[in-house]
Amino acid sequence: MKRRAPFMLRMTKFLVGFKLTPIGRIAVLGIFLSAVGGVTVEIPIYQIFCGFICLFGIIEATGIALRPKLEVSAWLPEKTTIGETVTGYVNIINQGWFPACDIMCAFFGMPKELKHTDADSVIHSIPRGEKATLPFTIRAKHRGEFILPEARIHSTFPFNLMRFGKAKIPECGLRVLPTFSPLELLELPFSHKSQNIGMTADTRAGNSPEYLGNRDYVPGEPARRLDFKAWARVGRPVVREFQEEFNSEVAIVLDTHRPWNLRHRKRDHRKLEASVSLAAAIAHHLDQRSIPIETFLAGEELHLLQSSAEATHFESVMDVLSEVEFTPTDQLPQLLPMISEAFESVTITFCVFIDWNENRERFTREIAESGCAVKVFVVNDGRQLSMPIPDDESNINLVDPQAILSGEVREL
C-alpha cells in the first residue's frame, strides 16, 4: 500500500504548485518578511503585515464566491519537431451563474523538454452560457514521446494573485520528431540484385508494368498486346507498349552504440543527434523518390515497415527516430545473423555509423557479399575513430556532425 504524504507537505505543494500565481508567491514572501512586525505594535511594519493578510482574505472570499464552473475540452496535434511550436486549443463553456473572468490555462509538472510559451494568455471574460476558445502553445526542446500533465483551466480574478477553479484537461501525448535538412542529391549505389534500380516508381510489393502508349505492330509479337480499338481507329495493327518496373527495396541501418564516456558526453550527444538527422534526411529523400524503405535497424531494434492508410514508410521511420537513444553494448555483431533473412529482398542498404571499427567493417562486408549495395556514412569529425577509414573505399563517407546539424549537408 502506497504511503500517503503528510498533510503539510501536500498543502505546501498545492499552495506553491497551483493556488499561488508567481506574483502571489512574491506577495506571500512579503507576508513572511513583514511578520516580524507582529512581535510588537510599536514597529510600523506590522501594518504592512495586516494589510497583506486582509488583502488575501478579500481575494479568497471573492474567488470562492465567483469561482467559475466550466466545461472544457481540448485538442492538440499528436506530433511536432524539435525547436518548433505546436498550438492546441481549449474550448470553454461557462456553466456558472456569473461571468467567468480572467480565465487561463496552466500545465503543472510539465516535462523539462517541453515549455508552455504562452502561459500568460488570458480570456478576460466569458458571459454566462457562452463559449470561448483559449489557445496554448508548446515548444519542444528535445525529441521523444512525452505525456503532457493535466492542465488546469482556472480564474485568477481578482488581482491575479491566486487561482480558482477545478476544470481540468486530461493527459495527452505529444511525439517530438527530429529535425533535418532535406537532401538535394543522394546517389544510389549499384546493386547486383536489381539492374533497374533507377526506374523504381511502384511502392507496392511485387512488380507492375507501366503503360507507355501505342506503336505499330511488329510481326512475331504476341497477339495479346494488340490494341483492337486503336487498330480500328488508325487502320493498321497497333500494340500496347509497357515498361516493367522493379521495386528497389532499401534498408537503413542506424548504429547508436557508443561506450559510456563522461568526458565526451556532450560531443557524443551531438554525434547522435546528427546521426538521427542524417537518417531522417535519407528516409525523406527516398520517400520523395517513391523508393520504399522495407527495413529499418535502429540500435537494438529491427523494424519491418509496411505502408498503411495511417502512416507511410517515412512516417514510421520518423516515429522510431523520435525515441532513439544510445545503446551501451555493441549489438551489431549479434544482430547480423538475425537480420540476414530480412535483408534477402533488400537491394540497397544505407548505414549511418557513429564510429568505424572492425565490427562495422565486418557488418558492411557481409551485407555486400550477399549482393546488396552498401553505402556507409560515418558521422564523425575524424578525431575519435577507432580505426582509419580505407582510402580506396568510395562507398564509405565521413560526414562532419556539425555540418549536418547546421544544414550544410545537401548532397551525399
The other form holds:
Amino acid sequence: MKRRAPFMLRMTKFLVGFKLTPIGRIAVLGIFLSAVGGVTVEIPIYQIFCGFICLFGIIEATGIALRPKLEVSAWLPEKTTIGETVTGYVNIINQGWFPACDIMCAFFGMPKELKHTDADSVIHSIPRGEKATLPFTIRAKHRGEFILPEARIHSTFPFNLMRFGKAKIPECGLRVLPTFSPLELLELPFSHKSQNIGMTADTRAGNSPEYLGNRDYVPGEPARRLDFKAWARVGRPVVREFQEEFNSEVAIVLDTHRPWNLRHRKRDHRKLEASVSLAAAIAHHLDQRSIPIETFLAGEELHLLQSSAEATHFESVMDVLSEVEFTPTDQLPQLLPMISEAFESVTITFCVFIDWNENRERFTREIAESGCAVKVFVVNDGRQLSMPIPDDESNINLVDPQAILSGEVREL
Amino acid sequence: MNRWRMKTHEKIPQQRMAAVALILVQSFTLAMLMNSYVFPICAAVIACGGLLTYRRGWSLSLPGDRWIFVLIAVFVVKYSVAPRELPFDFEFLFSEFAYEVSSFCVVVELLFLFRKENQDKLSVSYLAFAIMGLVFSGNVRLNSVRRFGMLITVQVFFVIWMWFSLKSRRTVSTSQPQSNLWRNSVMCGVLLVSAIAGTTMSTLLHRHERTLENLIGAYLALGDRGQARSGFSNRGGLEDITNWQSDGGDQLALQVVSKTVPGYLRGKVFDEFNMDRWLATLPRRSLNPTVMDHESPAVIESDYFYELDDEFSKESPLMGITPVDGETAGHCFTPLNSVAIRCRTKPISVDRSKIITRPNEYESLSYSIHTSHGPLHDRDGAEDNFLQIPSSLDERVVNVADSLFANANNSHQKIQAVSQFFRRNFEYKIGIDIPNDEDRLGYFLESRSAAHCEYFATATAILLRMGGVPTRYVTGYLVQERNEIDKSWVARRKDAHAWVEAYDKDAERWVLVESTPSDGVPAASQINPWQQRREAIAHFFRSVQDQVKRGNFSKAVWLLVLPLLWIVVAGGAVMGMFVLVKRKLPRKKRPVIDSDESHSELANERMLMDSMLAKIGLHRLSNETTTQFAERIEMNSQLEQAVQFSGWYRNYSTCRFRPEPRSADLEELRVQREKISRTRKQKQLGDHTHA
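With the form predicted on its own done, generate the form predicted together with the partner chain in the same format.
Complete assembly follows, chain above in first position.
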C-alpha cells in the first residue's frame, strides 16, 4: 500500500507548486528576508515586513472571495515532432457571480521534456456567463509518448501573486515524433526475390503468378504445364510460361543496444537520436516510393506490419520510433532464430546499427544467406567502433551521427 | 556601435517603466537612509537613460547568469579593499555591508535593463533583486522623520512592485467585452487597504515594541535562551541581564578556584549606547601565545599562555575559572586587574578593554587568570568611544547631570556624586514600568522609579560621560559565594550583574563604580550543605572531564585514582583500629558445649527404645519431649508393659538432664530396657507356643 506523504510535505508542495506564482515565490522570499531584519524596530525593515504581510493577507482574502467558477473544456492535437510547438485551446465559460479576472492556464508536474511556452498568457476578464478561449502552446524537447498532466485553469487576480480556482482539464496524451531530414536518394540493394520497379495493382490477397506467354514443350517437363488448347491450335506441344511476382517488401532493423556505461552518456544519446532519425528517413523514403515495410525490429521489439499495396506503415514506424530507447542487453543473437520466419517474405533489409561487432556481422550474414538483400548503416563517427568495418563490403556504410542530425545526409 | 544597436522600439512596455520606477525608489531610499548621494543619483540617471536606450534599441549582450557572479566578485573585492567613506549617522549592525549589497542589487537591476536578453521582457528575478536591495538599504537606524519617509516609500515600492507583476504577463485578446473598471477598482481597493493596514501595523509595532519585546523575553525565558539574550553578546538591552538572572537563577554559571574572593568578573564591555541598547564596537585583535621563560607549576602544561599586561610577574596570583554554563562557554570572565591568561584555545581575541573571547570554543573548558597584586594602571587613557552620548538624549538626563556635577571638580568627585545619588535616592526592583511614549532614562531619572541593575549602570555611565568621565558599561558575574566542601567559589545565574567602570584621570586607571542599591547587588546565598556536597562532587567530575577534553589522560586518571587511594588508606586505617580495639576488649566466656560421651550413649539407649516402640506401632514425634511421650504411652490402654515403657522414659528424662550424668544411671537404663525387651520376647514366644 502506497504511503501518503506527510501533511507538511503535501502542503509545501501545494504552496510552492501551485498556490504561489513565480512572483509570489519572490514575495515570500522578501517576507522571510524582511522578517530577519524585522526582529527590531530600530531599523525600518520591519515596515517592509508589515507591508508584505498585509498585502499578502488582503490579496489572499480577495482572491478567495472572488475566486472564479469556471466550466472548461480543452482540445489538443495528439502528435507533434521534436522542437515543434503544438497549440491547444481551452474554452472557458464563467459561471460565477463576478467577472472572472486574470484567467491563466498552468500544467503542474509537466514532464521535463515538454514546456508550456505561454504559461504567462492571461485573459484579463471574462464577464459573468460569457465564454472565452485561452490558447496554450507546448513545445516538445524530446520524442516519446507523454501524458500531459491535468491543466488548472485558475485566476491570479489580484496582482499575480497567488493562484485561485479549481477548474481542471483532465490528463491527455501527446506523442512526440522524431525529426528527420528526408533522403533524396536511397539505393536499394539487389535481391533475387525483389522487383525494384513497377507497381502491382492487386493486393496481397488473391495474388497470382504473372502469365508471360507460351513456348515449346521440352521433354522432361511436367505434363501439367502443357497448354492443351494451344497445342490443338498450333499443332505442337506447348507449355504456358508464368513468372512469380514479388513486391519489394522491406524490413528495417534498428539497433538500440548500448552497453551499461556511465561514461559517454551524452555522446551515446546523440548516436541513438541519429539512428532513430535515419530509420525515420529510410521509412519516409520507402513510403514515398510506395515500398511497403513488412517488418520493423526496433531494439527488442519486433513489429510485423500488415502489409498492403496501399499502406506502407510509415505512420506506424514513426509511432514506434517515438518511443525507442536504449536497451542494456544485446538481443540480436537471441532474436535471430525467432525473426527468421518473419524475414522469409522480406526482400530487402535495412539495418541501422550504432556499433559494428561480431554479433552484428553474424546477424547480417545470416540474413543475407536467407536470400534477403541487406544494407547496413553504422551510425558512428568511426572512433568508437568495436570492430573495424571491412573495406570490401559495399553494403555496410558508416554514417556520422552529427551529419544525420544536422541534415547533411541526403543520399545513402 | 553595431554590436550595441538592435531593433528600435516605438513604445516602452509598462513592465520596463515599472522596473525603472523600482530603481528610482531604491535610489531614493539609499539617499534618504544611508546618506549616500553620488551612487543613487547616478543609478537613477542611468535607469532613466535605460528607457531612452531601449527606444533606440541599444543593448548589451550578457548571456547566461555568470555575469552576476562576476559582479558579486567585484563587489566582494570592493567591500574588502575600498575604504569606508559613507557618512553613517545612525549605523546599525553590518550597515556598510548592507549598503554594498543594496548597491549590488541596484547595479544588477540596471544591467537587467540594458541586457539584450531582456529586451523583450524582464525576468521576474528582477523583483528578487529589487526587494533584496530595499531590505538591505533599510539596515540603518532612523529618526522619526526618516522613519515616516521610509513608511511612505515602502508603500510606493509595493505599488510599483504590483505594477511590474501585473505587466509581466501576456494578454490574450478576446472578443468579449472586458470588465476592466471592476477589475481595476478591486485592485486599487486592495492596494489601498493593504497600504493602510501595513502602515497601521508598522506604527503599532513601533509603538508597542516594548510590550512585544517583553512578551518575547517572557517567551524566551521559558524556553532555550541563547547568547543573544544573555547580555554577553555584542548587543545589550536593558533587560537582558535581569532575564538572565531570572532564568534558572540557582543554576551554576562559574566555578572559581582562588585564594581570595574573586568579586566582579567581567564578561562583556560595551562602549556605545543608542536607542536604549548598548553596543560593543571596540575592535578586537587576535592574540597569539606568549613564549614563557618561566613556568608556574600550578597551571596545566598543555595550555597556552597569553600576556595581557606588562605588569605580569611570576608571583602574580592565579585564579582558575571553569565555565559551567554551556551557553556562555565562549566567554572569558575575568577580573579588572587581569594580566595574563592560560587556556587551551589558540588564538584568542582581545579588545581594548581586555575582554577576552575564545572563538570556536564550544566546550566548557577551564582557564586560568593571573591577576596583578594591586590596581592596574592605564596610562594610555580612554578612547573617545567611552565618551559617546546618545544622539537623542532626553532633556531630563541633562538636567540631572548638571545638578550632580555642579560642585564636582574631578573625576573622583563626579563618580562619588553619581554613585551616592543612586544609592540614596533609588530602590532596587526587578522590572520597571515605563509609559510607551517616554524616554527610558529620562523617565527613570525623573520619576526615580525602582529599577534593576541595567538601569542604574546605564544611567551612571551616561551621566558620567556627560560630566566628561569616560565610562564603560560592563556585564558579568559578582562571585562571592563559597562552597565550603571543596573551598571553591561559585557564581550562579542570579549573580549576573551590570556595573560601570569609569576612568579616573588623576589615578590613571579604571575604577569600578557600583551604583545599584545594596539590595540589588548580588550577595552570597546560603546554600544547604547537601547541595554544596553535590556541587563539590560535580565539580570534581567536571575537573576530570576537563582534563580528558584537554588530552591530559594521565592527570585525569590520577584525579580519579587519588580519592580511591584515600578510600583504601582510610578503610585500612579503620580496619586496623577495629582489630586493635577488639584485641584490647575483655573476652566473654563461651558456652561450653557438652561433649560428654555419656550423652551420646544415652542417646543410643533412647534410640533403641524408640526403635522397640516403633515396632509396636508407637512412634515418638519429633516435637514431643520424652516426658510427653511417656504420658502418651501411659494413656495407651492397649499397650502391654505400658507402665514399664513410660517408666523407662521418665528415668531417661531424669538422667538426660541431670547436670553430671553418671554411668550408673546409664547402666540402670540399659538393664531396664533389656529387661523389658526380654519380657516382651518371652511373651511373644509363649503366644506362638500357645498358638
